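A single chain comes next, written as structure tokens; it is the form predicted alone.
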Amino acid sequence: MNTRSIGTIYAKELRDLLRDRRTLISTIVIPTFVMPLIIIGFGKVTAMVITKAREEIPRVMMVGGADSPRVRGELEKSGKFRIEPASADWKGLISDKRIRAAVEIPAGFERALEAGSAPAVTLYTYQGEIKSSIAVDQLDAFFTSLRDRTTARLLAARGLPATVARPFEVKRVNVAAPEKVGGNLFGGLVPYFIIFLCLAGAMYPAMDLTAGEKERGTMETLLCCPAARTDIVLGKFLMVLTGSLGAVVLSLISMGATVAVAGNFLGAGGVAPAGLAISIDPLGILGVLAMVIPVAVLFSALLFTIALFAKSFKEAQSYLTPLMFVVILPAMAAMLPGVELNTRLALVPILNVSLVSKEMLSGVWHWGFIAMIFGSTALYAAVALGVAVMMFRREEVIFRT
């Protein structure tokens, strides 16, 4: 292995790829500008949708309650609901989103309420639909207030204080720093985007330096130079690795600015809880960058090897595109509730890095797992790089027809 030959090949490939528009888009434009715009845009649109849904006066329907005019009157006077005329197909109207919710008032509700023992009121909603959920929450708040007022009145009539019905309160206090909570919420997305960009940044250089050179007919010229095959493949591999790490570094830099802007959008729109500071520990970002290095080596070697089998750039794309789903699925699995870092998952490629990165961004450092994940990922990367060198030495792979 000749270091000078590797450097010469690397410099040559770097100059060539800097002239390639597709490489510049995948390694610079997308991670630096497109991904932050997507995050900010999605957060802003989400905040606008939620704000608009909360400001809308929901259309609701009363089922029954003909003998409870006072309850209906209070609902209408509250100004928080628009009571629709009764219909037999009220369940279908909720499912079709023509009304947002319905409340079933049992017969004799007001008389029973005066006596202090009323039957249950049933609220009907379209579960998972945001406007229906807001409407049913407002209905629940209305009837909870009605129940409390009735309880206080009945107790006062008997000469008892209202605190008899509620002798104590239950409070929830967050013991974690707001920054840590915000990092835990936002930290699940950061590893996903970084791993995705790590793969995307390596994909086009890997295809261009293998199948692209075959298509242009320059592979034979390169192989005629006095450099050894190992030097050639390592020089090309370093170029692919540069594209991968370059995309990650640029994404981390732009992500820092995005978090500050997105935090304002999410907080202003009510997406994030009040008082929550969405921030990420800078040391956590450095930790993620360190963990991504062996992942970038793994992706670069794997993409280089697979693209080497292709005879054209288009064929290489058809080989590498399915790999995107193989990488995205475990990265997304790390965001699922209940998926926690343990010894078994610490050996699963990609998923392990996503899980430990989420912990580090939240300020939690499991040094045993970090060492295990870094070591296992480095081992997978070394094997992949060894396979890439071996494949490049085989004539039937390079000149496959």
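Here, rigid core means the biggest group of C-alpha atoms that superpose within 1.5 Å across both forms. Given the structure is predicted, the values throughout are model-derived calculations rather than measurements. Numbering follows the first chain given and starts at 1. What changes on going to the form predicted in complex with the partner chain:
- After superposition on the rigid core, the Cα of Val297 moves by less than 2 Å between the two forms.
- With a cut-off of 2 Å and the rigid core superposed, Gly212 has a Cα displacement that falls short of the cut-off between the two forms.
- Residue displacement note: Ala162 has its CA displaced by at least 2 Å between the two forms (rigid core superposed).
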Contents of the next structure:
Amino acid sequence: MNTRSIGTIYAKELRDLLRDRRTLISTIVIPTFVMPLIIIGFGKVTAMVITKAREEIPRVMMVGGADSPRVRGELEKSGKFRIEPASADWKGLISDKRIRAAVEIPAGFERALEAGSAPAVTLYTYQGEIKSSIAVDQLDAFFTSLRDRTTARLLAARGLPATVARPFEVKRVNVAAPEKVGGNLFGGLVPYFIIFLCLAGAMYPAMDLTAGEKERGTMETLLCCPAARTDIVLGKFLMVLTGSLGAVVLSLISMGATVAVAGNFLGAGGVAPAGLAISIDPLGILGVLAMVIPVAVLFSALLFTIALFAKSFKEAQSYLTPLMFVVILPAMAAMLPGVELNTRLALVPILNVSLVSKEMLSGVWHWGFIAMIFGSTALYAAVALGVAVMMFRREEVIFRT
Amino acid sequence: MIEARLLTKVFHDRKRGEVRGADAVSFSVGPGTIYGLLGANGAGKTTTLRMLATLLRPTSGTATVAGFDVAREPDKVRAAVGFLATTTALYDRLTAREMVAYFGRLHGMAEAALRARIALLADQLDMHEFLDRRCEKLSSGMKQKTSIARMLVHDPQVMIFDEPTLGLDVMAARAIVRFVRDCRERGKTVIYSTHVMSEAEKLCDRVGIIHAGSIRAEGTVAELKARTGERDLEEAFVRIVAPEAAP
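Same protein, different condition: the form predicted alone was shown, now please give the form predicted in complex with the partner chain.
So here's everything in the complex, that chain up top.
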């Protein structure tokens, strides 16, 4: 192995790729600038839509209840609803979004309520439609309040305190540190994104440096030089690895900056419990990055080998695109509830790193598993790199026609 | 300086089965000599030259280039050879200077020696005007000059040209032919493959006519003409490779 040759090849590939507009766009511009813009833009639009929906006074319809004028009066007086005139087609009107919800008040409701027991009030909603959900939540709150007030009145009439119906309250207090809360909320998501970026960052350089070179006719030029085939593979492989880790690091810096600029964007998005500060443990992020290094080596060697087999850039694309799904599935599996790290799963590539990353981000450091996962992934990566060198030596791969 | 003995390359093709790209090819070329390998497309020229340049491993037979065995010492062979083919393209995003320097470094040249060598080659090949221009912006002739500079950067003893004038205009092709002749004057060992008979007549000291992977005839141009009774090398070529098609 000649480090000078490897360094020369790496330096040339780096210069070559940095001069390529497509590389700059896919590995630098998109992860660094476009992704955060999309996230901020999407977040802002979502926040605007929710705020607007909450500000709207929903049109609701009262079905029945002609003999319950007090309930109707209170609903109107609350100022939270615009009561629409009754119509036989109220279900259709909800589906057409012309009214947001409807409440069916059974006959004799008020009279039965005075007696202490009334039949059920039914709320009609368009499930999954945000404005309808807000309207029905407000109707629910109105009738819950009405029920509580009725209970209190009935108890008072019998000389009993309101606490009879509600003898004690239940409170919840969070004891986990904000980092741990963040780790549990985003523990599955962060490694998933990092693993995805790791693959996406390696993809273009892997194709350009192998199938792209074959297609452009420069591979044969390079093979004329006395550099050993292993040195050529290592020089190129290091460039693919740079693309992979570069995309991860740039994305993390840019995402960090985005979150800082966007303020409490994550909390405002509704993912954090109300009033709870969340953050992600920087040590956990560093741990994830360390675990991702052998994954990046594995991906880089794997993509390099597969793309090397292709005759053209287009052919390489058709081989590598399905690989995205193969990689995403185990990364996603780690987000499923109940999938926990054990000795067997610690040997499953990608899934193992996702699971241990989730733990590390929650502040749990299983050193035995960490060593086992790092070691096994490094072993898989070494095998993949060995296969890449072997394939590069095969003339039927390099001169495949 | 080049000695090929029964050099054979067998490819395995799914549809056609076993294909002999080169079949027991033998010839030798000494220093200060241009050996022309003449053949139609698919005759086996490129396969033979790729084996000599160690890009392909021979299935059987042996060859030594600059005293090194192509199968056992491929790195040493590559260090002693300059190879130029239609399939050895340039890196579009590098400048001509960067392209030549890259290959100089891969040949282990020191930076000072490399700078001096690039300056000398730029003088000899008249490259100064476009030396710092990206290869993607160069004309065909400029590209071919850059390829030649890339091939010569380590001052190889043996030069292998595989159809170097293919696709070039008359002026650029003449410049290449003149350059190959200069290589002979400087004592280099040259193999020149072509299917352009006029080029072979002008350049080659000896010619090997290759057809269906094997050498069918070998000698000087005059000897081949005399052997076939033709006055023209093209007619002699046709009589050798396809006697039934000859007039």
